[in-house]
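To begin, one chain is listed below as structure tokens, in the form predicted on its own.
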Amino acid sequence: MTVDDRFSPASREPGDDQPPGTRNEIITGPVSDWATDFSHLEPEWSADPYPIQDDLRQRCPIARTERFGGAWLPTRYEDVAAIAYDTERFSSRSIILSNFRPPRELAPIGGSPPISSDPPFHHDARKLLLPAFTRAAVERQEPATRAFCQSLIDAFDGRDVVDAAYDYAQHIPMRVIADMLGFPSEDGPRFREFVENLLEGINLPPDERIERVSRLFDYLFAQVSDHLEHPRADLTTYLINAELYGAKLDPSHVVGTMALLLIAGIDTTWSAIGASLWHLARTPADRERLVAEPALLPTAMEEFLRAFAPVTMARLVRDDMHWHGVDMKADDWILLSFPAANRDPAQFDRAGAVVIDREANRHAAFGLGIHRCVGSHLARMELRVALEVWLERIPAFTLQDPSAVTWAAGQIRGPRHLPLRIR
């Protein structure tokens, strides 16, 4: 076939991989006072948020910090739906904080469309991933994600303990998004790099973090290299014949949608799994009703999105205004908790409790507003299928050892090592 000149190496200048932004210092070290000095990379929020974001929703519910170049945390359901919903004053362009600020220039696109992207692009680009995660669509993806779940698990091999999260949790929404994206089932250890690199790498050197960013646009497009020389049914070879305003996307475009399938359909269901299997695995009563009443479990498993939602996202501010009691600057950072969101008594009724029957549950685990997650039906079918394989499977386990649990640093947080006794 012709190749596609929009994705020739000529098309494409040094830089074209990595949006150029203004260097913020980023300081990280122990925390003075949450309210005026937080910091979501240091070890004791990665251990335990919750502690922290009650005691800002009730004295400071939304916290300031002038590491990261300045930043606000909201704690209320409400001050979070406000920011989501408002698209006039806050933007999307950047929304993993970290020491860049992409230029403005980059709105209304962003660097991976349509998370990245405001009105009136994002309308545009959400539109174009709609069929492929519709339930029907998603449906067809279940017996394969059950089956893979079943082999993981014969690989336990009489072993008595393993991590859930390591050995069980980060394998299945990795091969599901290869498998969708037709990426070599093979390549799941440089997708966990990936993942860590982007996501949790966000106080390295610019210039490191740019190299390592690189790598995943590198691989990127030698996926779409590949997909042009070897055209399939997927959603890659999807996403480089998609139009948009009558013309193939751009590159940029294509690749940045990408990366986003690739990180986000990774981390954020990874880290769903293994925090269900963490707190199953320390709270026996609602193991074993689980495994007694399996028909509770897609209940259950919508309050595990509730209390352990793993999403934060950012958000910038687009001009100097006063907001709901503080003073915003012009591209001061904001992080929209949803975690902090989804724990507001406020918003639900024994809020710090993990109620598994709990009926009346419209948490905010996959975002509020226009960029509510395209994914969430997929989600939530592999978290369903992993705990159902799961619980059929292992119906008792408990922590190996509670303090070798270990959490993602960062926007999105999940048990990285998991050691559950399964014998």
Second form
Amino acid sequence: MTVDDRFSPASREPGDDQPPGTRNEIITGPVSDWATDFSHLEPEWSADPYPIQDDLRQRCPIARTERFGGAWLPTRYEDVAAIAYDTERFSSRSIILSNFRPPRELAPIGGSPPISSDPPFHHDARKLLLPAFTRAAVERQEPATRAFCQSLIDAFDGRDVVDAAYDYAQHIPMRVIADMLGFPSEDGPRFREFVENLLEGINLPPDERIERVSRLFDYLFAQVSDHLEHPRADLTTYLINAELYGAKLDPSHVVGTMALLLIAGIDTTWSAIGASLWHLARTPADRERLVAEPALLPTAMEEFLRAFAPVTMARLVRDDMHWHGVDMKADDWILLSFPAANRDPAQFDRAGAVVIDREANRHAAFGLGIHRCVGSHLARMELRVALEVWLERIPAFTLQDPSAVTWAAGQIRGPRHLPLRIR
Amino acid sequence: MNVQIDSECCQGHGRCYDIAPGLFGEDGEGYGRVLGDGLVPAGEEREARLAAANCPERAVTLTEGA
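Taking the form predicted on its own as the starting point, write out the structure of the form predicted together with the partner chain.
What follows is the whole complex; the chain from before opens it.
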């Protein structure tokens, strides 16, 4: 057996406290005016961003902030779509808006291909992943996902109040992606820590952020070592053996893609499941109708994805330009809010209402253009199965205490605590 | 009525083959493809219209009267 030395300890870059890139002053605290000082990390936004977005769409459709070293927030569907489609002028080399901009030389690959990649590399890196995430491929995970959802509800036995976000929603995507990557299923709590560090710790001091992110990569390298010793039929072994342009992948590509699959699949789907249950807990008419008409669930689910789209992406402006009425500078961030696009009345009738039998629903919850969420078929399967099992087992439930519901701050929004009375 | 997919626009969201499995399928990478010659059988016009109305990329188009 030949030794794959791409992943030897010596091949890892030495711990560098100051990776190249640009840092800016960290500004936190209450927002003075959302049109000129927005921040998606403040509690007012995470509690309820929709009135803020609706107001901005009316009076300042491309909002600005000097926080994060300068960023723009478009709230109209047409602007969000135009940016998603324009990969020439808007780079994906960092898709999480923070106080650190990676160097321009990181493009077109980025740290976690293909989500962080620009054309032409993006197409080839994405092509490696697509076959594993088709609808037919993810259907193979459905029986195990359904059995796991049943087991989570079995564990509620004897309880009147459960936390649907913490005790149910979060575990489903963690288990599914751990199985697909071939990681130990009991590592779920560690995945939650990685997710929180990467997506919610945006305003931490940079050194602390680097320290936390390196814990994720230590974990992933350990998983790679285990898979090199014990290859098996999973995505980790697939990525280790995958080839691009006639050669095995660069180790940073393998581990960066593993990080993407682990992180991107978890709190996104967790958020979608939780937000759907939150809506049903406070809307008895919709809950009763879905219990009575299970065949409506696929349609209702698309409406939950539209109205409570969990994912906002980021882009970096490539060059100075005047764009749709504003003067953008090179390396300005764009906060690419698919949730705001999904509530634009110019695109959707009754945009602010949840209409569970909405038939024409061209929503952008999974993005638009070449970066369409590669896991969208997996996410839809998990969301459908999670809701089917819940509604079948627990047809009647209400919010135990609306003020106890908490929502994640940052680019991925969904309930993190959702106490529901289930009997 | 005929259905077409513009493969330059399709990004593999899969709304068409979820909504109208008699008219659309997925290829090995998840992109949508038209099954058969794209002629919509009588009785499936509604599914065809819904598939077009739900494509986020506007890649599914209909030709009426064919």
